[in-house]
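Just the one chain here, laid out as C-alpha cells, in the form predicted on its own.
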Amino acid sequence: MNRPSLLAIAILAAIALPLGLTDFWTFIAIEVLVFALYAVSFNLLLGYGGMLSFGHAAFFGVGGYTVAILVKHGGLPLAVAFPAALAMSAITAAIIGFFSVRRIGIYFAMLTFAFQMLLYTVALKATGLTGGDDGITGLKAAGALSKPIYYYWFALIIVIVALALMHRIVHSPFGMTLQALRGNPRRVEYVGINVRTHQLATFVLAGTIAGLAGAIFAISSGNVFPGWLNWTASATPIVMAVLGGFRTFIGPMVGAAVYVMLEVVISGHTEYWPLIMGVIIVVLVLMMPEGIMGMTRRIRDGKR
C-alpha cells in the first residue's frame, strides 16, 4: 500500500476515533494531538537544524497564557485568541532566537534555558495578569466547541494543517539547506548561505507552532499554570522526540503518543508513576537508540 493511501486511512481513523471514546479518553486523544504537534515543532530545531533547545516550553507556555488571558480576562472568542497566540509566540521566538542563534552548542541551549526561566518568573510574579502560582483556570470554549468531540475535531484540523505545513517546509529547498547546516554550518556558509538567517527562521517557526500547541491545550485542559514555563517542562518534547526517533518526521509524533499513554495508564495505578515511567523510558531508549521509528525501520529492512 502506498503512502498516500496509508495517510488517507490514518486521517479517516483519526476523524472517527472519538466516536467510540468517552469524554475522558477524548481529552486524552486531544492531548496526544497537542503533544505530537509540540514534539514535531521541537524536532524542527533538533532533528533538522541540529539545535538543542532547553527552553522550547517557553513558547508552549506563551501560547497557552495568551489564549487564557484573552479568553478569561478579555472575553474574546477563540477566532481572535488563537491568531493572537500565534503572533505572540512568533514575536517571543523572534526575540529569543535573535540572541540565541548567535551561539552554538551548549551556549545556544543555555541561552534558551535562561530566557525560558525569565518568562517563568514573569508568569509567577505578574499575579494580576497571570494569576501567579494559581495560574488561570476555568477556561472553556464557547458553543459547540465546549463538547469534547467537537473540540477534538477542531484540534485535529489545526494539527493536520500545521503538520502538513512543517512537512512541506522540511522537504523544501529551505529544509534541505537546514539539514546541510546541521551537518556542517561552516561549509554551507562558504557557499554564500546566511546560516544565522536560516536558523532564526527555523527557530521562529518552531516557536510559533509550539505556541499553537499550547493554545489548543490551554482550552482543552481548562487551565494554564506557571509550571508550563518551568525548566522541567522543556524536557517533555526532548524525551518525546528522542523516544520516537528525532531523525524522522513522524518519530516525534509516535514518541508523543507513547509518552502520553504511558503517563495516563501508569499514573492511574500508582502514585510513584514518575519513577516507573522514567525507568520504562530509560529502558526503551537503551533498547532503541534510534527511537521507535528507527527500530521499526530496522525490523522492516531485516525482513527483506
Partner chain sequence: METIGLFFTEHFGWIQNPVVVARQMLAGISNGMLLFLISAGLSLIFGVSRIVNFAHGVLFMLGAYFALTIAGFGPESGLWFVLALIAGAVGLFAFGAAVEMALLRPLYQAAHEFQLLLTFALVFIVGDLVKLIWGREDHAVAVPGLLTGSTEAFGVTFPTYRMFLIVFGVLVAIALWWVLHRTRWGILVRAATMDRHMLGALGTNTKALFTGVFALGAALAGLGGALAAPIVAVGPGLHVQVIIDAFVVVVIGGMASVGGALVASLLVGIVNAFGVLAFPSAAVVLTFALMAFILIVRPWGLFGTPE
Second form
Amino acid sequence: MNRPSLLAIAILAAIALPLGLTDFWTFIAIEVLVFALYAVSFNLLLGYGGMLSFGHAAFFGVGGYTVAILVKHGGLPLAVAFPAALAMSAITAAIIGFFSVRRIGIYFAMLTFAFQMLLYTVALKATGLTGGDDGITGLKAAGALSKPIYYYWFALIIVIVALALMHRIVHSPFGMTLQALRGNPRRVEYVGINVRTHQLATFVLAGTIAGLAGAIFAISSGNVFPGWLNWTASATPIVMAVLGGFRTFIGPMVGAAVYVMLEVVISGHTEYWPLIMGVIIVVLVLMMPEGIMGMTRRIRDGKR
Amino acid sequence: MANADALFHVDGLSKQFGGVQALANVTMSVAPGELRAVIGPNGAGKSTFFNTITGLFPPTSGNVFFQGERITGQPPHALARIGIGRTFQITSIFRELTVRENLQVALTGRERRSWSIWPKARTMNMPRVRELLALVGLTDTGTRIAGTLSHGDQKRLELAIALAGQPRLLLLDEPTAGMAAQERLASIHLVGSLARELGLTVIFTEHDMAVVFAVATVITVLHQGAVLAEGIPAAVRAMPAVQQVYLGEAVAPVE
Amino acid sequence: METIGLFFTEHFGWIQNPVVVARQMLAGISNGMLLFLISAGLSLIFGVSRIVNFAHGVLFMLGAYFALTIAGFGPESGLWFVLALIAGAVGLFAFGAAVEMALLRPLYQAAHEFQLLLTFALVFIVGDLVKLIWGREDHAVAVPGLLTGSTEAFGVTFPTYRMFLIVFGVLVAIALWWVLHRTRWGILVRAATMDRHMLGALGTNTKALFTGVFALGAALAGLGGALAAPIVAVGPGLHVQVIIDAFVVVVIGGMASVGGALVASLLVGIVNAFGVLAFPSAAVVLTFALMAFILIVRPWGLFGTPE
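Show the form predicted together with the partner chain, please, because up to now only the form predicted on its own has appeared in this conversation.
Below is the entire complex, every chain and molecule, led by the chain shown above.
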C-alpha cells in the first residue's frame, strides 16, 4: 500500500477510535494524542537539531498553566486561552533559548534543565496565581467540548495540523539545514548560514508546540500541577523519543503511545513508576539505542 | 593599505594564545587570480593563520581585508556570504546526509533560503547539484551517504561544497592531507584547473613541496609565526633562508 | 521616594543589623562549602569523561541517608558522626565505581545523549529506591555532641556546626588541591581534562582513570551529604535543590575547573543566604539572575576557558 492511503486509513481510524471507547479510555486516547505531539516537538530538537534538552517540560507547563490561569481566573474561552498559551510558551522559549542555545551540547542540557527548575520554583511559590503545591483544578471546556468525545476530536484536529506543519518543516530547506548542523555546525557556518539563529528558531518552534500540547492536556485532564514542570517531567519526552526511535519522524509518536499505555497499566499496580521508567531507560540506552522504529526497520530490512 | 588592487590583504596580523605568539605581524597581499601557497614547517603558524583569517577566532591585533573591505573578526557565515569559501584540514562534510543533500545544504546557504519551509528540500537545485558533482568528478555518487565515500572523494565533495557558494576567494587548508602521493598531484591539478576555469583566487596551505610547486603562482613561507619569505616559486626555492628552514626536506630538486 | 524607603526597610532592613549580616554570611559560606563538595566532583567527572552527571544530587542524598542510618545506632556519642562521614565517602566511592564500570563504561563510544540519559535514569532509580528503603517522610539528624551549641567569634555567636563545616570544607579543598597537583594520579587527571587525546598518547590506563575519577566525585558528593545531614531535612526530595545549585555553580565557575567550582560555590551560597533574607520567596531567582549575567559577559564561566 502506498503512503497517502496508509495515512488516510490512519486518520480515519483515529477519528473513529473514540466511538468504541468508554470515557476513561477516551481520556487515555487524548493523552496519547497530546504526548505524541509533545514528543515530536521534542524530537525537532533531539532528532533533527541534535540538541538534547533536559527542560522541555518547561513549555508544556507554561502552556498548561497559561490556559488554566486564563480559564480559571479570567473566565476566558478556549479561543482566547489557546492562542495566549502559544504566545506565552513561544516567549518563554525565546528567552530560555537565548541563553541556552549559545552553547550546544552539555551546556545546553544543563541550562535547559536549570531554567525549567526555575519555572518549577515559580509555579510552587507564586501561590496567588498558580495555586502553589495544589495546582489549579476543576478546569472544564464550555459547551460541546465538555464531552470527552468532542474534546477528543477537537484535540485530534489540532494535533494533526501541528504534526503536518512539523512534517513539512523537517522536509523543507530549513529542516535540511537543521539536520546538516546536527552533525557539523561549523561546516554549516561556512556555507553562509547563521547556525545560532536557526537553532534558536527551532527551539522556539519546539517550545511553542510543547506549550500547545500542555494547553490541550490542561483542559482534558481538568487540572495543572507544579509537577508538570518538575525535572521528572522533562524525562518524559526524552524517553518517548528514544523509546520510539528518534531518528524517524514517526518514532516519537509510537514511543508516546507505548509509554502512555505502559504508565496506565503499571501505575495501576505500583506507585514506583519512576523506578520502572528508570530501568526502562537503562535497558533502552544499553540494548536498543535505535528504539522501536529502528528495531522494526532493521527487522524489515533483513536481520543483520 | 599597501596594495589597492589586491583581492585579499592581511595587515600586521598577530595572534597570541596565552603566552605563545602563534602569529607575529603577518602582512600579505593576494592579487585576483593568484594561487597562493602558504608553507612552513610544522608549528610555523599555518593553521592559526588560516583559522584567524576565516573568522574562527579573532586576531590579537591586525586586520584582514577582502575586496577593500575590512572583515576582521567577522563570523564565518558572514565571510561565506561575501564570497569566501573554505575547506578544512580534517575533511568537513555532512557525513550523515547524502552527497546530493550535502550540496543542497550548501546551495541553500548560497541562496539564503535556509529559512524557507516551502519547497521540498530533496528535489531542490538538482541541475546545479549535477553540475557541481561533474565539476569535481563525483557524477553518479549523488544518492550515497557522504560518510561512506572514500577519503579522496570526501575531499572532492568538500571542494564542491565550497564551490557551491560561488566564492571569489577559496581557502584550502591542506587540501591533499591524508592522500596517497599520486592522488595528491591529481587533486591539486583539479584545484588549479577549476580555479582558472571559474576565475577563482586560491590560498592554500600545504606541506608536500611537490604539490606546492605543481600549481602555486606565489609562495609565502611562514616561520615561527612570521613571514620568512615571499615570491614566485623559483625565487623562493633559491632563497638560502628557506633552504635552511627546510633543511633536509626536498626543496632543492629542480624538475 | 517614600515607597522606595518602604521597599528598602521591608527587604533590606536587616543590613543595619551587623549580627544578622555576620550570621547569614557564615551560613552562606558553610552552605557554599557543601556545594563545593558536590560541584567539585561534578567538575572533575566532566573534565575527564565529558559526562554531566545528573545523578550527582542523588549521590549526595545517599550520603545523607547513610548518615541517618548510622545516627540511628547511637546519636549520643560523637563517634557515630565520624563513622557516618566515612560511610558517606567510602560507600559512595564504591557505588560510584560500580555504576561507572557497569553502566557508563559501555557508553563512552556512544553519542553523549545516551550518557546523559543514563545518569538521568539513575536519578529515577535511586530516588525511588530511597523511598523503598527509608520511606517517603523527611527525617532529622541530630548535630553530633561535640559540635552542638554555639561559639563566639568577633563578638558574635555562631552555631558551632556551621563553623565546623567551613573548617572541614577548607581542609577538603586543600586535600583535593594536593591530590590534583602533587600526586601522579592527580596530574594525569588534570592532563586528561586539558587534552583528552593526551591520555591515549601517554598509554595510560584510561579505564581505571575514568572509574577512579567518577568514584572520587561520588565520594565527595557522599561526604557532602553526610556532612549536610544534621542541617537539612533528610528526605526523598533532598537531591533536587542540590543538583540545581550545583549546575548553577559549574556554569558560573566554568566546567571542569575545580578552582572555579570553589569560588562559584561560595558565591552562590552567599547570594542564596542573603537572597532569602531580602526576598524570601524569590531567592532562587537571584542565583539564576547571577548565572544569566555570567553567561552574557563570560559564556564559558569565570574560570573556564573558551574552546
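Residue numbers count along the first chain shown, from 1. Superpose the two forms; the largest set of C-alphas matching within 1.5 Å is the rigid core. A quick note: this is a predicted structure, and the numbers were derived from the prediction, not measured.
Val283: CA moves 2 Å or more between the two forms after rigid-core fitting. Superposed on the core, the two forms differ at Trp273, whose C-alpha moves 4.3 Å between the two forms.
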